[in-house]
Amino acid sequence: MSALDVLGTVVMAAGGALSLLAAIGIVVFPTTLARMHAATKSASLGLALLAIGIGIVAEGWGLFAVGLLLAAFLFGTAPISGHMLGRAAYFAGQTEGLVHDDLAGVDLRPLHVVERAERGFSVPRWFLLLVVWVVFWRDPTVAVLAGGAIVAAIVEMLLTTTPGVTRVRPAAVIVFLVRYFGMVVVSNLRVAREVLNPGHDGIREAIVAAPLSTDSIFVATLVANAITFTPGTLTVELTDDPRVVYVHVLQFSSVEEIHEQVADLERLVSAAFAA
């Protein structure tokens, strides 16, 4: 057995363990919102590790790249579904056991995203679409590259410019991704520990209103989505005027701690994506 086989097996074992813990958490956690933490955090990372581990064991760049792409899609879509399901659960009255609730009785003004009228061709975005095309084909021939370039260009011309983003700072993006990966790992360890705790006495659920200082819709949306994978938190609502993200907390200790956690995440995102 080669070193890559060992590494891939370990990664797959970790992914399988997290997926199992996520399934157990969905069954044993006491409330709907608590179960959403297991469904979004552990399940997403577990499936991502399984996909990446398979690619490592296969010892082929194509399958490994597909695994990375699948992981990226999971982390890009799971927060959105978690946000919507958590919001639906809250407004359906599935809020038993909250020790603190800043959302109760609030006159909500949901964030309204206004797209720019003009269409803009972004070369970096076109290149990313081309990379995705080549990864799915797993065959970087001239014909595949040419076909991907044309398809990516057509898709890019149909897209509108993302509102509120003027430039991306690569170094700050790397810092954000590294810090965020650490948050994801800590978050999953917390959920796993609580799943394995028979009495679940560490669960103290709360909903905390965390104000955002950014004027960028893109930054606010990215922060709200990223919160879902940070330790012990899940976005329930994002409002405008004032711009506030309402966070469901699995293991609540203080409002100040959540405010600091959200503000730190907002600083990382704002540094990476200048508005």
Second form
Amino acid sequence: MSALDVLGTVVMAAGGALSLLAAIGIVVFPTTLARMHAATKSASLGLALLAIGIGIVAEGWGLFAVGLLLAAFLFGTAPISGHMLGRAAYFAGQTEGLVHDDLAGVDLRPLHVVERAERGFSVPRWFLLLVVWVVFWRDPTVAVLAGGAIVAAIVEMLLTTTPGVTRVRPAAVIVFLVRYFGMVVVSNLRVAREVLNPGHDGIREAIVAAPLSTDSIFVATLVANAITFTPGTLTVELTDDPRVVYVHVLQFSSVEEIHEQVADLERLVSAAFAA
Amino acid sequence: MIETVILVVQVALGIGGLVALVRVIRGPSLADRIIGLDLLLLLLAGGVATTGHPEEDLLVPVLIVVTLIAFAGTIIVARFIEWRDTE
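Now that the form predicted on its own has been shown, please provide the structure of the form predicted in complex with the partner chain.
Full assembly next; the chain just shown is listed first.
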């Protein structure tokens, strides 16, 4: 067995273990919102590790790239579905077990709509879409490249631009991604520990309102998305005015701790993307 | 060795699927059942991924379709729950 085989096997085994823990978690956790922690955090990382692990073992670099793309897709979408389902569950009245609730009494418009931004064409984003296309075809022939260039251009023209991104700082982006990866691992370990803890007595659920200081919608969205994969927290709602993110906490100790955690994340994202 | 680990992982995913079904059946709310179904689809995608082979052309489309359905399905039902409860 080569070193790559060992690495791939370990990654895959971790993915399988996390997937199983996610399933156990959604059965043993006491409330809907607590179950969502297991379903979003553990299941996403579990599937991502499975796909990446099999890519390493098969030594098919195309498959490995697909695994990474799938991971990126899961980490982008899981917080969205988690947020929407958590919000729906909260408004459906599933608030039992909360020791602290900042959302109580807040009048939120159901399904509120943010105003549309103007359309625009961004070459870097077009190129990114083209790369995704080629990775999925796994065969960069002229036809694939040409088809990808056209499809990416159409998608790019139909997309709305996100206001507030004026600069991307590569070094800060790498710092953010490394820290973010660390947070993902820690948050999964904390959920796993709670699943395996027979009494689940570490669970103290709360919803905390954490104010954001950024005026960029892009940064606010990215922070809200990333919170779902940081330790013990899950975004339930993001309001625009005032800009506040409501976070569901699995193992609540203090409001200040959550404020600190969100502010730390916001600093990282702002350093990478804000003007 | 690798084959054994893959088999163990697949068995774990199968058990996970059965466990997730418990939540789908027990509920009690629609949101709980959707959490279970969403997870079931992700476990299915994991099972598909473990059969992965670079020359297997179906693998990537299946993975994309399954994860997309899991994502879109969850969002649609979440919207439905809010719509039902605000009507």
